[in-house]
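Encoded as structure tokens, the following chain is the form predicted in complex with the partner chain, with no partner shown.
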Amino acid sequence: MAHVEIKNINKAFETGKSILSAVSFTINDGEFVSLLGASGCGKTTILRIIAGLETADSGSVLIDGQDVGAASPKDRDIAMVFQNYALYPHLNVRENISMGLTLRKIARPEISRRVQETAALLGIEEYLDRRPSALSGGQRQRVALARALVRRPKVFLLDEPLSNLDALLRDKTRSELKLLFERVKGTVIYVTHDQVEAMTMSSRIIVLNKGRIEQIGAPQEIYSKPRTAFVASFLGTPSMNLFDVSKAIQCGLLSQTAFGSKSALMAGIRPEEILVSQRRQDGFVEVEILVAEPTGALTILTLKTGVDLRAVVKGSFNNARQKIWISLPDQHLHFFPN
């Protein structure tokens, strides 16, 4: 188990197109973080570089302390897990699994009572003779995951695992994955663009946006004090409404008084924040609904004003009249720069 370091890591595969820019992050011993960010952003590069597969145009990486700018991907000590899992296809699961560990010169019987340990904790016991083409997506994902456990790594670098597998094996992958771990006490940085998996997961998040990180920190903290437009909008479902202040002053939804001097700025408030009434109240704002999409426990609504704004109720809506009043509590205001 390991303390990682990334310091100012810059990298372009053409020159003048920069993939990376100034990424640094450091990661705690036992600590699972997540690199979240939308598709080509660069968050497989910033694994890659760590894995030493890559190398970075300047910037260092460090483990446990070690610049490990130097040393082969085998010489780092850790494990990664791969998108599409990049199985061995000519080996059986159990050679696979144990691929790492007879290259490691450890002695036969405690490679094969470890493959049989890690192939018990994920469930893939009765597959160890098959080749990996006699599975299914879900249990080749296991073997991936297998493969980097059974290594007992320092770090733990897992690209997207649960991207290929189907949303309900996904759903029950993630909680699984979370507790295995846990369990292992594992370093782990997780690569994903599903912010639920982020949010879930990890104890701190690395927002990426282009390149750049936007914002660090625990998925509380980065749901509830985004520092940038684009972490606001990239978490949360559906997602946060961002709109210029000066254009909800004219339609009345902020107070010149109270946001006059914020005119400037971009403001941001999450659907579930704004309040909904269906009598006309103090302070609140009458507003037509234009789509009502229920999705069971909550209702979206989008609703007509002069910005784009979409507010969340509980349980089903009804409302024949398709007006309900608004109000945009100050306290749920967020402001960036425009």
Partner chain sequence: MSQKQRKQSSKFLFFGAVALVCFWSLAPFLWQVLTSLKSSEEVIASPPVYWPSRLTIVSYFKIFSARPFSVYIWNSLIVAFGTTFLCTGVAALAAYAFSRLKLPGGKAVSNAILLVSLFPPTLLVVALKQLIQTAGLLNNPLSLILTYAALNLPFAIWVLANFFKQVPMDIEEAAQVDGLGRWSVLWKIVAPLSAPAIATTAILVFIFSWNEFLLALTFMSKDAARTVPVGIAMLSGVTIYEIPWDQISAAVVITTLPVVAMVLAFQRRIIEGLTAGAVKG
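Moving on from the form predicted in complex with the partner chain, please list the structure of the form predicted alone.
What comes next is one chain alone, with no partners or other molecules.
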């Protein structure tokens, strides 16, 4: 395990376009931290800079208090799992897992013991003599993880390791990964664009947007108290409703009392926080259902109002054009600068 500190990292393309701007954060021993953001936000670049595969234009990377900026990747005591697994096709699983240990001239009996132990941990003992081409995507992903785990590094770096798996296998593997790293107590930096992965697996999330950090916090904190409109809209399915304050006041969805003296120009509310009634009630506004999307226990409603709104309700509703009444509770409203 290790303590990782990123201090004021800046990185730009040769064209001068910024990739990372003043990125700073700290990861404690044994933490599982996700870098979350859309494609192109700089999260993989941060991972590669920590690994030593890329160099920052300025700033520093410290592992256990030691600046590793001048250290080669092999001397940083990290292990990286790539999106495409990067397995050697001409080697069998046993040889793929043990390659790093062999290059470090670890004694053969110790290599054999570690490989067997790690394979058992990941449930791939029966595949040790197969080549990667004879494995499924989920099995190859486990081999790539085993190759990282067997080295017992200070830091694990995972770059979207589940993105090549189908939805069902991704859900299953996600929970397995969480249990695995709780067991090995590793320090993990996990890159993903998938909010569900970040929310369910992480002790903390770092939300990135266009090379800058938007917010750092525990999953529930970021979901419940987003600091920016970007964070509010990026987390949640469906995402948070964001709308112009003045328009919401005009159509009766938002009262001047709720808005108060806030200087924000944009308001937000989670779809599941909107109160929905099929009967007229005081304080509720009549709206029309444009689209009803049943998902089983819940239904997602797209509503015709003065602003764009979606609501999530229990049970089923009739198709479009049904009249309902809604209310936006003051305590669940968020306000942001435009």
